[in-house]
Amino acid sequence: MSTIFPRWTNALPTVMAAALVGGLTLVVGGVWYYVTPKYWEVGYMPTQPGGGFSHQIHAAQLGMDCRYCHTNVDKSAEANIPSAATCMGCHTPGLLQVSSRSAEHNAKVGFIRDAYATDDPIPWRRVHKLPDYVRNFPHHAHVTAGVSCLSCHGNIARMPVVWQHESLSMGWCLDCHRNPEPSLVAREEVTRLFDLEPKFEPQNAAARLAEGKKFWEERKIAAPENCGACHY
């Protein structure tokens, strides 16, 4: 009997099929990979005014501690940015040797004594933000903790200008509250990002985590992990 499709047409279902599977695995890999905080957000470096603030050479080459700007962080929720009275400490024309330096110097801090001339607040771009149905980061909470400020943005000190450096997903926080340890240091070194870098190489992991231990049994700590803890 003749047959109206030829006989390699029984093929087309099977064909069809696996070519659904296998698109709706790209789909669901590529929604997986790319629609995650991980992707877009980390990396996020906006600019800052008068050409960018540099950690590196206050936090790093003048070895300033993180609490002389963001000076509630350890005792409110909110790791408070500088007002230009801080920044002016150290920028007012002759009152210390920072605020005598080159034409160019004096030129680019010039954005600092304008806004404290006019008591304005210095526009700065927030780096670090979580999504409105989140509550505020405690950053109190965590530093008198003892987690170290490098487990959530990186040596900030090594940055000629803030980028995200981690996440901040809710996986990624759940990952930190299930196994807190690796981020516990001593309460006096959470700010000191150059002593505790080499802490956190691969290499000395095993010690870290030994060391982080100790610390989580001494404090009782007991991250909570149930929604309303961070959410609304």
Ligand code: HEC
The other form holds:
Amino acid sequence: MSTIFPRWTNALPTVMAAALVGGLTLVVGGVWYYVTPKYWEVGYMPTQPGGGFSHQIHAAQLGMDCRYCHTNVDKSAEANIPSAATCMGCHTPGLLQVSSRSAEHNAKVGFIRDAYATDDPIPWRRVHKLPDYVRNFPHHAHVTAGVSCLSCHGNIARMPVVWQHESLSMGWCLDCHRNPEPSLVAREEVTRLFDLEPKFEPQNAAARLAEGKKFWEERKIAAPENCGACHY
Ligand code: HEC
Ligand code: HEC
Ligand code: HEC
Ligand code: HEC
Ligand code: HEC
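Given the form predicted alone, state the structure of the form predicted together with heme C (HEC).
Every chain and every other molecule in the complex is listed next, the one we just looked at coming first.
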């Protein structure tokens, strides 16, 4: 007796099971993608090349201004990461007292000297990244309007390794655009994160708002809420 069902149907249960699992994965994946709150990206902290770069050492201990390295942040839409040449201004062998002293230090900065010698960029991993369907984020417009690095990146000078402090979601952009006053600071303070930190404490909210309102009027701030400002 031959079978009622052709031979290939033996594979049917397997195929159906696979399809079911595949379908489930899609559904779960889809739901996961849509319901995952964007603030889950807060805290994103990729491992950086070499031993990494410490903002705590350079910006806090050594007191370097952010713009010593991020030279474009108030000049163009794109903020920039400094090249190895900027680092070599201090990390050329023998230049820093500390580097001529300690073999341990020389080992830690070896990756910078290697990159410089071979003319290769240091492959830093990007931390903050908006999706491609968002128009080029205008860094300079924010910094020159007097929005501090603190409002959008947290106190980077406290970070031995940079991590994402804010959600960077559309709601986050719009919350500030609808109500920018409390985020406006004196222009000379935009990079002075330790001076600003206490001013942003909740108990100083009223004073901040009063100061921010003054800046808002003086600078004729108009933060866009129309879709075309941020989308193509
Ligand atoms: C000595 C140079 C130097 C100084 C000074 C400096 N940075 Fe950086 N910064 C870097 C380098 C190098 C990176 C890339 C490596 C990393 O992300 O840790 C970086 C990364 C960053 C990033 C993350 C970029 C990304 O991938 O999204 C932010 C934000 C940032 N810096 C803000 C600041 C702020 C704010 C200050 C001032 C308080 C500052 N930096 C001072 C060199 C510097
Ligand atoms: C203005 C001078 C200066 C510049 C510019 C500079 N550094 Fe440094 N860096 C120092 C000093 C000083 C130390 C030593 C701090 C210590 O050991 O107390 C240091 C230490 C380091 C260390 C060792 C950290 C550790 O844990 O001991 C690394 C890695 C480093 N720097 C990377 C960089 C990179 C990458 C750049 C360029 C983006 C850079 N530095 C630019 C002055 C500088
Ligand atoms: C209004 C919010 C806002 C302010 C203020 C701000 N940033 Fe950013 N920053 C961002 C966003 C958003 C990105 C990611 C942009 C993108 O993906 O196009 C970013 C990216 C960066 C990067 C990475 C650039 C790259 O190409 O890897 C650096 C460095 C940086 N910011 C430094 C600073 C410094 C320094 C300040 C203060 C002087 C500052 N930012 C102020 C929101 C801000
Ligand atoms: C903490 C406050 C704050 C956050 C967060 C913020 N912005 Fe803004 N943004 C401003 C202010 C203030 C202005 C107005 C500048 C002016 O009037 O000179 C502005 C202006 C702009 C402009 C118009 C620039 C121009 O040249 O007129 C764009 C585009 C923009 N923001 C995009 C974004 C996007 C995209 C995000 C989120 C990823 C964002 N902003 C997050 C405060 C903020
Ligand atoms: C101030 C800047 C800004 C404005 C104005 C703005 N958007 Fe967005 N939008 C963003 C950013 C930033 C994202 C990416 C957020 C993320 O990564 O989740 C986004 C994401 C989106 C998405 C993707 C959905 C999602 O959450 O993943 C849609 C759709 C969208 N915007 C539509 C609009 C429409 C429609 C308008 C006008 C009513 C608008 N946007 C106005 C900044 C803006």
